[in-house]
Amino acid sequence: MIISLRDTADRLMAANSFVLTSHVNPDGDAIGSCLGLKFILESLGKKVQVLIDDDVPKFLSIMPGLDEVKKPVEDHYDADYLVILDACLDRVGTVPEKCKAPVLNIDHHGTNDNLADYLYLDADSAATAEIVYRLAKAMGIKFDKDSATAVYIGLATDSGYFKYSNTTPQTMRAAAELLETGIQPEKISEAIETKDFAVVQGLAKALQTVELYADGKVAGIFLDYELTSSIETTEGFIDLIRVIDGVDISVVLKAVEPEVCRVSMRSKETDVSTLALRLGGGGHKRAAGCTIKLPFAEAKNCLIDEILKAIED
């Protein structure tokens, strides 16, 4: 059932215990939204657990409260609500199997499947963290440094530090208010963008796989299982090819298992959310992703075929 922001805030205020989760392969918005909402709810005296069915990327180490993000190792978790942030039900791993509470879904992806018991969706928000910011305002909560830092990181990373097309005046106003708590954006960006030498070496390897298609309209980094296993992280790789002159769609495909590949896509004109949907994923018009359960070579061919069809359309 689709609900309003006010109804979402009221449900959060009326309940006493929550399990918060987000998608596997979590990014800054996923973790920032979960921890930001955790701090907000705890300020109201609520009991909150954050469970993510995947590893948290190292680049988010500056995030306050990161040590409170746990993997779902127990068989059962009690809560008044299971709150899924920045994802729909099919992208959060095993958490819904272990927490049978009513599902409250808070998301900004237009491709959300609307299978949760309650859904608040705002596809015009730059990030789910922007929705968390508005929920805090609706609940009358004042941000402290921890909650502001978490929400700011989600907002900044999902908007490309306010340079992507999803950045709106409302996004900038939210960021400005969060900065008034005393958080330091330069420290945050420096920490997130800092890379180990091994990561830079992995980047050098990845850039050797770059290929262009459709007369230079498509650029891709393609990492087989062996290469993916040798690279600590692929965070930020896609931004290095999306700036190539003439490129509309940029893509990173990595084989995370011998027959499982993860795909990230960005675009300047083409709606990659519909492309991702055809491949079993989802996202936004300008940023989307999916998982293709095929061996690397087959997954690559499948992805390129779908991209070329999208370009032709």
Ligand code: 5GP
Second form
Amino acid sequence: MIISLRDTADRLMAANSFVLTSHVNPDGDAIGSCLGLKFILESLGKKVQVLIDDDVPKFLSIMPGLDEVKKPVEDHYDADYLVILDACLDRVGTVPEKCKAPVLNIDHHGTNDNLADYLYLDADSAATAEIVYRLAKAMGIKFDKDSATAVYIGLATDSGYFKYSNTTPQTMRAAAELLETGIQPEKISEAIETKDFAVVQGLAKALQTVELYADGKVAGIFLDYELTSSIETTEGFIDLIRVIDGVDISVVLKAVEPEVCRVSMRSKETDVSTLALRLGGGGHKRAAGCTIKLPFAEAKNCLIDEILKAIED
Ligand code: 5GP
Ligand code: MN
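Given the form predicted on its own, corresponding form predicted in complex with ligand 5GP:
After this comes the whole thing, all chains and molecules, with the earlier chain placed first.
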């Protein structure tokens, strides 16, 4: 059932205990939204657990409260609501099996499947963290440095530090208000963007795989299983090819298992969310992703076919 922001805030205020979760392969918005909402709800005296069915990437080490992000190791978790942030039910691993509470879903992905008991969806928000910011306002909560840092990281990472097309005056106003708490944006971006030397060496190897298609409108980095296994993270790699002159769609395909490939896509014109949906994934018009359960070479062919069809449309 689709609900309003007001109804979402009222439900959060009326309940006492929550399990908060987000998608596997968590990013700054997933963790920032969960921890931001955790701090906000705890300031109202509520009991909150954050469960993520995956490892939290190293680049998010600056996030306050990270020690309280747990994996769902128990068989059963009690709560008044299971709150799913920045994802729909199908991308949160085993958490819904282990927490049978009514599902309150808060998301900004237009491709959300609307299967939760309650859904607040705003595809015009740059980040789910922007919705968390508005929920805090609706609940009359003031930000402190911890909640501001978590929400700011969600806003900043999903908007490419306020430069992607999802950045709106509301995004900037929210960020400005969060900075009023005294948090330092340069410290946050430095911590998030710092890479181990080995990752930069991996980046050099990845860049050697760049191929162009469709007269240069498509650029891709293609990492087979061996290469993927030798690189700790591919975070940010896609940003280095989306800048190639004339490129509309950029893509990173990596074989995370011998027969499982992860795909990240970005675009300037073509709607990559519908393209990702066709491949069983989802996302936004300008940033989307999917998992293709095929060996590397087949997954690559399948992906290129779909991209070329989308470019022709
Ligand atoms: P990224 O390339 O940064 O992993 O993802 C880009 C956007 O697409 C993010 O908003 C992310 O949540 C979404 N996305 C990535 N992979 C998937 C997927 O497999 N399924 C769905 N529904 N969304 C995805
Ligand atoms: Mn997001």
